[in-house]
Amino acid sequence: MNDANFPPISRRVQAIAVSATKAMAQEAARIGGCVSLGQGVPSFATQPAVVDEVIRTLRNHPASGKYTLQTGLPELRRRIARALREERGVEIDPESEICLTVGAMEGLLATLLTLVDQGDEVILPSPTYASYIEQIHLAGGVPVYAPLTADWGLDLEAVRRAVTPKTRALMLCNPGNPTGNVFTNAEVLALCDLAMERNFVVVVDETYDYLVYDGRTPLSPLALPQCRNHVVCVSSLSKKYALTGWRIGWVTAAQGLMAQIMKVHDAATICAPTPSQHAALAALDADPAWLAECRRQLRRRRELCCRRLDDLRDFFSYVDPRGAFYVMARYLFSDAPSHQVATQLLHGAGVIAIPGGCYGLGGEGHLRLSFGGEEAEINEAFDRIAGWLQAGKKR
């Protein structure tokens, strides 16, 4: 940026761009009339019984408009820790070994200016989501990318090889955004294991975590006491109970290292906001059939995207999202840049889909498609691209 009527800008705010999903949304609230495959939002509104508990708790205690204690309200800590033991296997003290965060996105930051020092490295297993990439920058390391299998699983030999003595911290998204795919438990201790020998940790974002089609809810590191030191877990709530507006997540750790992490979050935000604290206590105990009907309705939708998919098996291949809502669709039709291909969809058929070259390597030649809508948005868009696919033939 040298435009002489600002003052200098930092060099690792020059360093980071804005994320293509918001990019790309942008672009099409310009072009307008567009449907989305983008944006990896559900369609599920909040629970009504989530936010008339959350209007009845600012009625009538006023402490619920104030700050909480900077690691969050205690019995929310203790009703995440009592539904880690029991869905995970995990056991951690919620008064020293979890944090409420504003959204998983936060925790993960806090993570890596905890961790990263500048020209430090953290290992990408990739195509990666792309919002770790610019964290990265931003806390002044290093991105180093190890190739996912060709189905997306863990080449543990490529992360093997990224290994430096410059390494920090390895992140994984688990089950996966952008691949939709779920890591084995042999994979995921396979990568504690090697963070033990090596003295870096392992960062796993574990938003999806309900959010599995084929087998059991994959492991959380966090449930292997021998790791605990070399292990941070970050969630949230935002897309298993439709709260991604309300800006709530947490970390969890080993309580040595979380003291560290709570220095930075209590110098970004003091701590996440309390009636967005009280919406994630009344989801956890609201009733489980809601969650079930979400889970339904994704599956619904993820065979759908599949079956459309598959009606244009001459313009796309893909592998079987399992888990997370998310396809990455390697196109057939065009050798063009990735990005080049998202603007033409946008363009010509007023579809928004995410540029898999932002997604780091591995990437480049897809692009990310979110069956998180309604089942009526996702057939108007396939039913665009198909059109917009046979007229490309035609000229």
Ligand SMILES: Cc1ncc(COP(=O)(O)O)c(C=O)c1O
Second form
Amino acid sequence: MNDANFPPISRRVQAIAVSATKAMAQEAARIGGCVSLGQGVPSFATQPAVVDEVIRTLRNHPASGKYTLQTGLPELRRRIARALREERGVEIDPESEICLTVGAMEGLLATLLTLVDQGDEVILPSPTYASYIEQIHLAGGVPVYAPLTADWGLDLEAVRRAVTPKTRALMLCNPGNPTGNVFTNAEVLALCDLAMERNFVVVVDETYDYLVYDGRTPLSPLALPQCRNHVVCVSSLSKKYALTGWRIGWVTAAQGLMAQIMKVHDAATICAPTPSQHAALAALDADPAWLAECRRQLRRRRELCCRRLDDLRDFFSYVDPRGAFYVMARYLFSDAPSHQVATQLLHGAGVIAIPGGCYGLGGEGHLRLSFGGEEAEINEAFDRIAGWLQAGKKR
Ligand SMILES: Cc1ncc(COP(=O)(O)O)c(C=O)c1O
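I've shown you the form predicted alone. Could you give me the structure of the form predicted in complex with the named molecule?
Next comes the full complex, this chain leading.
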């Protein structure tokens, strides 16, 4: 960026990079013919009933092509409040404690921009979702890593040690991307107690709360009245209802915090896309059998992925994913950094996997594998990986 003919770029933006997930996908597109265990998108298409309902709404209601209130359609806020009450035991005021956002991503960024000043610190129990790291930098903050335990549980002492007077937030992905872990209620409670004691905010990303394989939905700390001023929950319909491209998510927080986050949301986007808000309403009211079938298929894909990894036990070890659709596979066949191994796998086997190093401290030495794809793709990817590893043994 020292070219005199090039305009100066902000330090904030110079500090960030395009995520490895997208970079791997771009490189794979250049190579051609690759199969993916990379990007975190389930293979399902948006439900036809949702598409039909959005088309009908756009045809019959001219306002559905216009802005909504900044916080979103009142009926959608009320519908989400109902779902939160029924599914998570969380009581929120749909008038003042929720805002629809452009995916969870906007909600997360708006939250960080609200909480973090230049040089402030944000704790990341890690490995963690890679985009948090870039968003913290974008807000001028400093990510502080608190490594998870070997089986991806919370190391509360590591978190305690990471807290300083500059700590403004801790970001928790529960269930977790990239580890597939699910933090226990006791772990979530302990973090909230610490947040209240040291006056920072726990930002919980609940994007995958619908997908817990033992059926035990994790505690949403907004359900605890005593924590409300120290918790922001962010969620999304992207993965749950195959709406990734519609860009619809939300933030829930106590009224005082929400009012501040709203200022960022208003300045950045005005409102979440109105047709997508109608899609969200339709998805929430659609036949629950659709979601049950997605869950069933993802459970099968998880079993398949684990079985295929077990067949490669000389080459990989892993912790059983308990939620979401990812597994962090530790590779035993190389000492090279994960970026190098992922690149070798891409060029040598034509398989996309995401280098674990991009998920912060504790991620190195792993590849993140997604089992959101169809079974045929998962099998093809593992066939290729197995062939590539065997060929490497003979070389
Ligand atoms: C943990 C996590 N949070 C947020 C997102 C982005 O969600 P959205 O599409 O709602 O912006 C993703 C997408 O992969 C994710 O894995």
